[in-house]
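Presented as structure tokens, the chain that follows is alone, the form predicted on its own.
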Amino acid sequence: MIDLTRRYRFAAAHRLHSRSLTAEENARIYGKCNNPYGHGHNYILDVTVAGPVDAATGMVFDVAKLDLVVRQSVLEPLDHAHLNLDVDRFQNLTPTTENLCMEIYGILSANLTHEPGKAFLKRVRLEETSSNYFEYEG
């Protein structure tokens, strides 16, 4: 079993605000990240697929295919988007990086077909700042 990790970058804005909390609770929990106008991040996305090395190609996964799926299903919809305003899923879900990481995993999992004995989506790692990142393995 071999892991292949590819790194991607995108920029997006969000406002951390939960409709289920009061204005005071939102301000206390999210602090400056609750700014009504939002704020932005330059995210770094690591996508890891794992599987056996294919005897014919010598590769664990077709990197060009992975790049295409990530670009079309994740980067194009999210890059330079305001997550709260431009991404339907975050209309009712607080766009924390934890939630964003899980959403990206779900999107990729649905778009990277898994065949028995072949590579599969193992993990998504999303870096929000140089101080914190999140990982999700489904």
Given for the second form:
6 protein chains.
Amino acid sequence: MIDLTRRYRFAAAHRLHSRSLTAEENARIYGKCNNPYGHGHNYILDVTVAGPVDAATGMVFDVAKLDLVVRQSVLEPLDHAHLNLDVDRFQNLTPTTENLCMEIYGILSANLTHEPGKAFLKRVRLEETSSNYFEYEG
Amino acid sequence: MIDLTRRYRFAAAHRLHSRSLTAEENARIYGKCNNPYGHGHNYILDVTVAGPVDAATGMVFDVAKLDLVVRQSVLEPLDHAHLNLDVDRFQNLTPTTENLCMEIYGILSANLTHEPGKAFLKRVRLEETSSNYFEYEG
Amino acid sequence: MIDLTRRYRFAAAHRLHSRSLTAEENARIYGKCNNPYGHGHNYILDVTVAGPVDAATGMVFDVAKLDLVVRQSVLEPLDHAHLNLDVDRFQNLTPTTENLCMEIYGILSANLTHEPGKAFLKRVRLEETSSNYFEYEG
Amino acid sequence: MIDLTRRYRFAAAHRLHSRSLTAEENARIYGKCNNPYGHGHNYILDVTVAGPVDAATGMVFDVAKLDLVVRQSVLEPLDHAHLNLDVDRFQNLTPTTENLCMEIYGILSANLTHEPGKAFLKRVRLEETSSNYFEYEG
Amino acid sequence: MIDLTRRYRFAAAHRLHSRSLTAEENARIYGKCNNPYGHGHNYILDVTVAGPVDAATGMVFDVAKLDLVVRQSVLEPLDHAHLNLDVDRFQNLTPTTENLCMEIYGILSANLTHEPGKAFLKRVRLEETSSNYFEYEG
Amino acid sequence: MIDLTRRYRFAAAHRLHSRSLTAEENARIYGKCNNPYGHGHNYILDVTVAGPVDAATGMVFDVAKLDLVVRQSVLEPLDHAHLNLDVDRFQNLTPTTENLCMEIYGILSANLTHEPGKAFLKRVRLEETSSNYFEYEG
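Beyond the form predicted on its own, can we have the form predicted together with a further copy of the same chain?
Full complex below, order starting with the chain above.
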């Protein structure tokens, strides 16, 4: 088993605000991130797949296929979007980086079919700023 | 003369849209950056001051003073803001990174008094993504 | 379960010298790091906490609280210090980065109370130079 | 147990071409990487050893010894080489980064004797470009 | 006047060997870089254009146009190539990074028409490894 | 004319304290950097030479010669040293990074003979932390 990690980037805006909290709680918990108009980040997304190396090709996963799946299912809907306003999933879910990381894992997990004996989705790592990143393994 | 460059970071949302262009022109020129709800970036701001080294302290500029000026005049109004909606200056000016870079230079130039024989503001460098940065020297 | 990693930085001096070794052994084992007056590093400290995401806030851990604990218990005593001379713990323990990494883990572990069903300290990673880093999970 | 990771760099050329595939398959699967004359990379190699900290020295592994082993067994044969043409092992094995990563693990595993109660080779991480890296743990 | 710098990447192999030097001189001057089969690098190319900001768009240069020119005239012929064997210009010119940097400047200068009052090519910066880069301003 | 910049690294300790200032002034101006025992940094040193490209070799400067000069005259005396205590020049000069940067420029300028029509020392850049760097051109 070997791991391949591939890096992608997207830029998006979000506002941290939870419907299940009062205005005061939102302001206290999220601070400047609760600013009504939102703010934004350059997210760095690292996708890790793990599996055996194919004897004929010497590769663990078809990188072109991985790029296609990530681009169509993650980058196109999220890049240059306002997460709260442009993305259905975040109408009722606060787009913290935790929730965004788990949502991306779920999308990729559904779109990267796991054939027996082949590589599978192992981990999603989402970096919000150079001081902060999140990792989710399902 | 020696140059000191100090790095700061802030996160903000913006929408590229010019009032002097038609909707079609805006869409064609700015592409995904014209998305109505905006998107965002982690900006990296490098401020360079240049001057002689003070014989007593061995320093070219008081870093604590530089940090205070940058924090009060630039980071507090811009960090976690939506540039088009939260910042007066960008009500009538498209917040491209070019315009943002020159605006920050103007603010710092007005707030860093240049005493004769002392260091002065030399350059502002603003990085929008890891593929793109702008430099302005007035 | 999701992991959050947050990055901190501090600068310190140290000298690698063990009281249980002879002068010759110290010189041979630690090389230039045994220089009597010490030398220094910009350490990069990554603290990882792991836990479930809170349904109300969408967050795994209160980042402001984490920053406060790390600042008070780790950065204030270590930043701009000479580890051998300014820090009690290293009066009798050689401040190799291995020992420093485990010491920071111990401090954080004692200061980040682990409430059931909440996030806990998972790992400390300490980078000494761009060629060298250490990880400790308790 | 604590982990030490140390970073090394080397530059090499390679061509992705498998003898067990037809010319058409090689072209389709490897794309530009199948270019007859080869192309090259600056590889970044991170070697991780794990073990207990020695009570006398405060160290997990003798870094000078690790450097010597990596330099003699990995960097000297691979740096500034054409992997397909200069390295015996890749006469009959396609030098994908997967295969190169596992080959380096095997070489280091054979050259870093594991004494009981001491540190052992835990992981090799090989970065091909800033978008791609591989990890192998044996 | 404001500067915009945009970053591109490509991977290529090269061999340092000069026809105007003897075999001994080639070996002495270029060292391991004279290896007959060549070796390779991940080059990082930073292209800087300088000019006034357009009042209507707030932009100094059309980034999509810059990307198109760089991709067609530089990245397509050089990426995943062996510089000595695949690129005509280096049949009779040693592909040191100095020569490659000046060659890319010449290509971009010829392909980025400089209209009066508009932005022009200011500088090309080519990074060979994380320890080495070259800059050329014509 | 083309510029070559080469990167070196060293680790050292220093204490900011000026003999021409009172204890109170030293404490106020240098803050934590005035700590009696000193603290330390991983300095990153970028040396830039500029000149024409040699027609025979395609190189602007002999990199092996540059490495030798930098290693012997700068890295050996400074690496793993306490600047105030181990380095003569800083017995009477506060080792701020400004003064260190200018001192290194002076040392390199004296050791890199400038032959007519050949490359010369253009700039020294010294990075103290990831937030701070200094540049000196003589």
